[in-house]
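One chain is shown next in structure tokens, namely the form predicted alone.
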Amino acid sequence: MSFRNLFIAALLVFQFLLVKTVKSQTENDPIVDQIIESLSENAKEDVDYSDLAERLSFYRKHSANINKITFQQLQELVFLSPIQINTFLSYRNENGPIINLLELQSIDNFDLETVRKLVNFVSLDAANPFADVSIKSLLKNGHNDLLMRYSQIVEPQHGYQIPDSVKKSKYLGSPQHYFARYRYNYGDNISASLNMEKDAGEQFFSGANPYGFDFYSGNIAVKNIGKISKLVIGDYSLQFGQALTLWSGLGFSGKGADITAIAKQDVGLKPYTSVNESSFFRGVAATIKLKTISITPFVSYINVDGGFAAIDTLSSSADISSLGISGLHRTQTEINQKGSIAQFIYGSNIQFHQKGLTLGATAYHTYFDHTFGAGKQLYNQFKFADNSLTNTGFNYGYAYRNTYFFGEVAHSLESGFAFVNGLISSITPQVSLALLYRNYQKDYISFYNIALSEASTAINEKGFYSGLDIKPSNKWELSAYTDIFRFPWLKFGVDAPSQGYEMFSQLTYTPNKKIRATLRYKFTNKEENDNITNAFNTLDPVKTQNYRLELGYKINQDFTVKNHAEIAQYQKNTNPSELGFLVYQDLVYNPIQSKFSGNVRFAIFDTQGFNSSIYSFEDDVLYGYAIQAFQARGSKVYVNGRYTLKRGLDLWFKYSLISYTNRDNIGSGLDQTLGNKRSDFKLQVRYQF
């Protein structure tokens, strides 16, 4: 007997422990959640998290075949490094078909941590077939889920106490935010998505909105039909090289306690399932497959929400002054701006894969029917200032041994240029280092780009990225990155030239499955413009640190207990420091088998100002993960439940209450509620059928 098939024989003892368990977890699943909060830390405050849940959910139910798993497949597990995937098929290539799960851990750089996280989303069972697809078979195997939500702010905001009567903004709908979607899937290879929303303040079945809700979108997609390897029908995302040149939807600075995470992990071509109302594309978009090449061509037309400044007397016309991304439409204002510019975008992605070798070029045209207003500032004179752009990039990257290089060039045409490249390396198997280097020109545009940077956006800035992780033995883990950085030009409240650099660190100890302790460290140090009235400002350091403490205990099967501590402290300049502090526990309820699950938690906070806010993953009814901005003083509790009425119907509840004791009002504008208190609640429905 070969030595592969005596190390299978002893992984089998241990297959109950690993494998067993996770199959059968009941949602909201953990696995799911942890991902999640890990990859949210370095995120937006609005990012909408559902997208990737729904993806990572997908796969839990319907778990890819490991021998047939491919490497698109792979990145949209996102937990995976780039190293880890190239390494795993070149493992399958050389040895075959995987016998067990547990031989995973047999592969190199592949860690307990991970194969814990994988076996959760794989199996060894034959893929649902292509073949023999019929109107009955679509019927009869599809696998249809109608979810709806209702949530609310209980206590009434200002914006609905302003009469008719008196001409001032004011919200036009109801409270009420009302969301519902629709899937259909037929096995991994026909899909279809309809979301409908409706926000808070939006009207609905009246005013703008006389059918129903403000936002519809929707999508039908299949794959591996022939050559087709993907067709999009709707709306739909595109997400090519390291989100230099073109990268919409989902996506995050990679910059946390995940070094490899630095390498963005492009995805191409996929259905848009989010209810974010910017920053997706709609019309018809395929990729067709050769051999070692696929090219991904794509056309969209789509109204866009915008502002406009006042009109040019000599051209009777309106620059456009910005573009709206938070998708509501509560005031009149907002939704005179609902779909005010009609964008049409058509391009093309070429990508060469083989043997850890990828290489890509992508070029597209954007097109306005209104043309942008030049910046009137100094520092945004930069800014685009036409109805029309080209973008082009060229990305890579090749896997050599236990090395992964990557980068992308990208240009806007009669304008600047963008560069990225890296490394990720497995030194040793306890030891990874992760390098990147940055140049975004002060004058590159790109209208989806989310490229890392220290910035919002990647333009005007060079940086340089260093980070190590040091894993000793299973219990203990070292994360830690350094990153400094430089604005050649100047920014919005920055009247000069600036720089900065930002340090990381996390120490992680897991003695055993039940317990999980975490202590981090940040720092950085930029530069702002002064606090003193000037004509022209000089700039002040600005430094801020976090410390944060966290403890999970497996009390046992049933409960979990998550302990958290965290302080802030900002200080400008000479100026005082401003503190900030939060604690909160969460106990989560989440048997194996049982109709109930949900959790629990109790956060008390103090920061002295918006400077010292600080920042917490919450979670919530299925698919409704958000960040929390905890400012001034008081306690927050929340309370999470699912109960399944019976097979494929499932009840979410959450309700919230955060109180202060420092402030008699919440919240500013319309948006202001009388009183130290406020609260809301969400109840959510699920039939799967």
The other form holds:
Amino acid sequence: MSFRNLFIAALLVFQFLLVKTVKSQTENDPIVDQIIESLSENAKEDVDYSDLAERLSFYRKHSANINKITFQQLQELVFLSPIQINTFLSYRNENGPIINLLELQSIDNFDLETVRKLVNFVSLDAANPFADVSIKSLLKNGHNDLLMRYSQIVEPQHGYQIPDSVKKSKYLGSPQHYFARYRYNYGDNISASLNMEKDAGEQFFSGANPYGFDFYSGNIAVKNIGKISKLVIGDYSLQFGQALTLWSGLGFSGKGADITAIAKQDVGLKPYTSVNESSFFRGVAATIKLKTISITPFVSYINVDGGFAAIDTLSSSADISSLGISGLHRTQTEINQKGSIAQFIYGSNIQFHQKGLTLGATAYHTYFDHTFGAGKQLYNQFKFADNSLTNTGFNYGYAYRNTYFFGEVAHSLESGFAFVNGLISSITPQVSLALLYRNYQKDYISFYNIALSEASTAINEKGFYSGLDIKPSNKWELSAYTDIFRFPWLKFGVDAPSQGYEMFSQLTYTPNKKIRATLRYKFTNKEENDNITNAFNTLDPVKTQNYRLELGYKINQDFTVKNHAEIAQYQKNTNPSELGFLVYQDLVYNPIQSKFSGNVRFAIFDTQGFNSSIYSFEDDVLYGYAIQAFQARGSKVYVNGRYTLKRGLDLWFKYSLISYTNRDNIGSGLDQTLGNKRSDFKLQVRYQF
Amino acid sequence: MKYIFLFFFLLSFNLKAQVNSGSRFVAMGETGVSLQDIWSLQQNQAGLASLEKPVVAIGYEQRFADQDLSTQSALFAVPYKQNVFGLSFQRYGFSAYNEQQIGFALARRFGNTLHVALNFNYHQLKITNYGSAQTFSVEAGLQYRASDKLWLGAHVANPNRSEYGNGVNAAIPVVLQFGASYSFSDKVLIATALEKTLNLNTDFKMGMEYKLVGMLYLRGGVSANPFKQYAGFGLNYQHLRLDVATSSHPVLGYSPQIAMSYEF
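Following the display of the form predicted alone, present the structure of the form predicted in complex with its partner chain.
The complete assembly is shown below, putting the previous chain first.
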């Protein structure tokens, strides 16, 4: 406990530190939030958006020079489609430097909405060239960013209350969650980062974690030294092609309101800065650029979490039964699984890029020091059951006039193939079209595959996606897509080959800069096992529908109001349908010149069961992205605020309280809290120097 | 065995789909209610009123890629002053079961903004070893040009609920549809339609036509209930037009078709 106090004391000490002036800040602003929300139509609880938020916030603060911005940098601004990037680059090539940002509006395929977003991340200023790099200037001109966060659930959870004398699974650590991160940036070219995290329930400077935190992640990265365009030592992520062969870290496999986002924009090698404790590499990687060709070799050695099947009496070693991705090490079982499997990966990507054409090839080998157990069920008999795997892939992208063609073919040696091919096209300035065909074989294996798919992983699926986006005027936008899919093999909970389809439409009305109204409808029809307990079930059609209405308006310079109503409906075969309902009200206070900003939400929800639960984004402290799954009946309120103590020293806090009217306790198992209320708070401080 | 299944299917699910509205409209998700074409004869006869020259068209569709089950159509339309007269023949079915429909349409335009039409059909149903039945039905439609680029359309088929008579378990569907089409440029046309069939489903449809280059058109569409996808292309060469389309049903599969027309 004393270490906790020490940590809190450290947080307080920063209040008294002298700080020097840094560039003014823009925080968790609606622009970044809106971009992130449009990318992932269906919020999932376990996705960490901080990586993307950080990337966008970086450009928000260090806006890129519009006349020097590169293809790669434009790709990092995820909201630009490949067609827009291509037309922008050829416009700049043909017409010379951009003199006024308003000029962007005259570029083909740049609508007002895109320009409005883009001007937040670019500027006309010449970027500060960091010509001479000496230790002295590294210290003097570098930019340091230290952030610490503390959060906790107020009500005691069952897992903390089991006495030591009772030999039962329990949380061995304290209920506090601590997170600290440090960033060092020297211009755009040199950076270092360190992340440290202790999840609630994990031990801190004790037991399994004598060195403090449960999770450490860090790296040092440099850019543009001669032919080496990127070099990362430490933790990194790799994103290539259409995410079929190799894509680690944040990605979206789902379908969103932004139809052009089906074409993934790979940023290649990136320093890993997220706190997700899985899906990253640890070692060395570099991108070497030779004119039109970039080569990215990489090597990684990391201990990952895994569970083992009971030891077979015939063979001496146990087989891996599952990989752990949660990063939680609270109970003895979880601690035992921590880093129990060594994973060694090496490989390379080679990419050719000239004008609108990109061609890439990737090959890498993954080796585990244990063997994966074979699938025991019919549905998982094609799962990985070996200790080494070689993946290869080829990807392309080609922009021709107003159309961008893209695709990837991937092969896991000795097992299956996977293909994806698509196009996005701005057929007129008002109308965009997106088409994608995919075919992922049931025995295709990749641990870093998050290609577009209906199922949670892009295997055992064939599908055709078609989307249309219509902007009849600056005020109206209709985006719609349909997707038809087939699963040729069984899946968990689906005891036969199955199929289904999905339809989505969203209408947005923006009469002026102050008002934005969105109406959304989504319909999915799939097949799942019927409700009868059987060794093998027959399939029932399952229909899910989701209706959403959102209205946001700016009352004055300081206040913005948002109303949100959502209905979810789930129906299996002809059983009675299950309904879910959510309504919330947001009030955002964000004045231009003030030390304080914040927002409040009050939500009422009423859902009839698990299948009709509604997921919703919440505002959070900077770089924190909270998603709430609403189930049962009750209300939720949260208050979220930021206070600038001094230039460079900011404080955030969040308090939330959820209370149920039809539940006596919340959660289950070790997570459970007694009573119908649960509250938590977060405190965060950031010091920039 | 196959016939028994198809027979069951025909009688229970898909009666309204017997009228084949031609490769262009089908490729656009059967959204022809607010569009103008010789094939308006098969979807909303009001669209015929924009014809300025006589046109003849033929079409052939293979249902669910089954060689035996097909639809054959032949159309002819001739304008006279503000009026256009149309004649349509269609045969649908396979050797042991077939339906024939002969239609006569009169479409008239009022200024540049309003088209109205009436259509009279003669239906004949033949089943080997069971005999045949006949009946008549009417259809009415209108189209209104709300702006340069926007057309609205409405159409009703068989409002008086005409039937084949006792003992024949095949109905003439009662259908109401309306829709809108909008030209975003001289290259892009988008159309939508809402269709309600009595005693059956309500369907929402959306389709698009894109002029890729010169004489080549690409088309696509979807319908919501039943969920179907459509695609096709068209070639317009001087007086001659060739359209190819296919619709895809998630369970029943593909139905390819081809149509040709000639404008005098």
